[in-house]
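Presented as structure tokens, the chain that follows is alone, the form predicted alone.
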Amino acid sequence: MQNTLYNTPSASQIVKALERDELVMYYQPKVCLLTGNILGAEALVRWNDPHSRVLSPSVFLPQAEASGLLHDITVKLLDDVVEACVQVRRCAPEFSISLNVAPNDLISQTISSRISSYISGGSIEPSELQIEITESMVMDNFDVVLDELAVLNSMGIKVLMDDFGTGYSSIDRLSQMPFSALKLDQGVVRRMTTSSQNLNTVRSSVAMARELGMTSIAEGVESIEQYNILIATGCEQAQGFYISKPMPLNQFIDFVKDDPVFPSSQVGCVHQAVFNVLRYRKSLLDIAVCTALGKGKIAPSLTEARNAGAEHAFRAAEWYYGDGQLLSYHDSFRAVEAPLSKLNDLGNALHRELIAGRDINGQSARLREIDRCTTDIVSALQRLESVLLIELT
């Protein structure tokens, strides 16, 4: 008679998994697909019964949640999570392992006041750890979490939204939490090799989140299409069953030290630069019009994202100066350099210009300056992108 006791747990048998140490965390490799690298994991919980199966989370953790267990078995894995980092340091120091946690463990200040004594003792350093939160549960607790969470974003922990693309999110809310990164839904990428619909949802959630100055991550990528699709579209880094499935910490340090190295480029990442520098040209005419329409008055909105005066103040040159570096050997790449740093003067001055009142006809030679070097940066990035194809095949 096969044994089911554990198909519906009770409250009971999972405090009793609690104490015999029986919920145990998997980890999921995370790859760059800028480098094909692995760069971390994601710690995931698994229970290990008693009669040597290991069990999903979906059959424990709705149990857990309604009879007020959740907290406890967080706090029990995050203090797993750190010791894991402290072993997955001694053959990566670089990497970063990312933990689920409820809005609950937030309001609470538990998991924030545990990670501080674990930062303010050495036992972690803030890169090593990141905590995700589904984009649901931001949407339906907002006011309480996002306090909490700037507390952690103030230590250095990175905030991942998790489950991005279900359906929940403002622009507007999404803009004022402290997020580094937006893991994008698995059912969003997995339907995205059957549907044109999923896959633009994809190509503009990448899109947004490095408008907005966060990392992409995709999740659930089970094949070689999916895979493949999210370099094109320039997302930056990818889990699932393609890559590896979760598996305990001494199988992932094995993992690690075998140093795999997964197809990537940036092919998609520079066909992002074109979008962001065109970007950037239409953010200055936006503040030439309003400029000219308003007599001088100018809503802050258009003003408030740009650091007037600061180095590389757009994201197509956050990108030629960070991960695009590693591109710095092809001659495309480097005929960037010159005409990106141009226009980041030129559009600094223009800025200041405009809002100290300047007419606007006053402008016309830095505007067609600002355009030549559009034109400039577009042509050598769309020779990269064609070199860079060339490469795959």
Ligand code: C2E
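Not measured: the values here are computed from a predicted model. For clarity, a rigid core is taken as the largest C-alpha set superposing within 1.5 Å between two forms. Residue numbers count along the first chain shown, from 1. First, how it differs from the form predicted in complex with this ligand.
For His330, a C-alpha deviation below 2 angstroms is recorded between the two forms after rigid-core alignment.
With a cut-off of 2 Å and the rigid core superposed, Gly357 has a Cα displacement that reaches or exceeds the cut-off between the two forms.
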The other form holds:
Amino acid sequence: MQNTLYNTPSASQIVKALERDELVMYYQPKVCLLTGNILGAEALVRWNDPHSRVLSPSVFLPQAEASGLLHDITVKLLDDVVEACVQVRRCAPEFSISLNVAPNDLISQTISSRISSYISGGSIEPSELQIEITESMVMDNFDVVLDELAVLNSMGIKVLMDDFGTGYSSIDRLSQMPFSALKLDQGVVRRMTTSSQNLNTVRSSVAMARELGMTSIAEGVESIEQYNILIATGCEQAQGFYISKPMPLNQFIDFVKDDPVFPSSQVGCVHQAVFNVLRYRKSLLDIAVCTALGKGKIAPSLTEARNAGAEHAFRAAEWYYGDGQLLSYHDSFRAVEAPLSKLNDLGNALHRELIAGRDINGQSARLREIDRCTTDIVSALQRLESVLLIELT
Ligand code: C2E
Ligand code: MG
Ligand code: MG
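Right, the form predicted alone is done; let's see the coordinates for the form predicted in complex with this ligand.
Below: every chain and molecule of the assembly, starting with the one above.
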């Protein structure tokens, strides 16, 4: 597609294109980096123009938006995506397809009410459809978008933040938004191989997504080198030309029927679990330290910190009892379970005691136990990491 060769189409040309059904969806697969399987696709609009050219959205979407036509386009494309979900379900019942929307689509509430009727009418399950919205657009329309995202969430529709890394969201704002995934912008992914600083941007975005309870998805993955680095960071999904270019629905269905399997490993997730466990220990120590300094008084903010600590433990446990279970055939994986569960109990007990105003001096045995459990978990996870590395070779 050579966008620059074409003049910007007029609003009336776009209206005609809509009437003639020339706007069609292409589908680009998303791969799970933990299993190597396809999970679904992103729907991307194309214009099959009267001269048999396939025009990219950058040629006509800006004009469509400026002329107030984008919303009509989204409504039409939503219908197409729902139909695609129905067809794809026959060969891949677990798949979901994501649709890109603009803030105005959400603000007008037409899209959410149409999705709601599709769900209540039984055309689709909420898990089959996802919504993508770009980071910068969200941040420019924060309050209104936030309300609509909550509505979509209440229907069970997952919302993905698109182009993460381009919109300057603060962690505070991010944690307020009900996103289920962060899609790392393709520029961020492309730069990842050019410096260790850029690689760290990807690593920390992946870690932050996990801490916020969100999935990380890398877009614009063009090479095996990028793909492998993403596995090593613990990123969970990838999308890009290395896997496949966007394609018409029938080709996407053929692609899925071939049941392609891509490289995968949980080695990056295991490493993240190590961090989550250490962070949990640190949050428990913080409570102990501040209680000691405050002469037995625990600050309310630390109660919250403790809850955040519980979240970290939960992240490690969430992985352990979720995707991690694929590794349950490894001894070192199973060795994590007992100390993980004990650590959680110890953390809860410590918190209870300190909240009740018990002296920190009485907690030293428990604190030693916390250290022992942490060490046991971390060393089992490190053994597992080495085993997984060997599996890769
Ligand atoms: P996006 O949602 O971030 O979509 C990803 C874009 O990256 C797509 O461009 C896709 O074709 C392209 N891409 C995917 N993998 C690679 C890769 O490995 N390398 C490179 N260089 N590019 C890759 P596309 O289809 O031209 O879409 C551009 C943007 O237009 C989309 O960015 C999205 O913001 C918007 N868009 C596309 N379809 C729709 C739609 O149906 N509705 C709305 N509102 N916006 C759409
Ligand atoms: Mg997108
Ligand atoms: Mg994107």
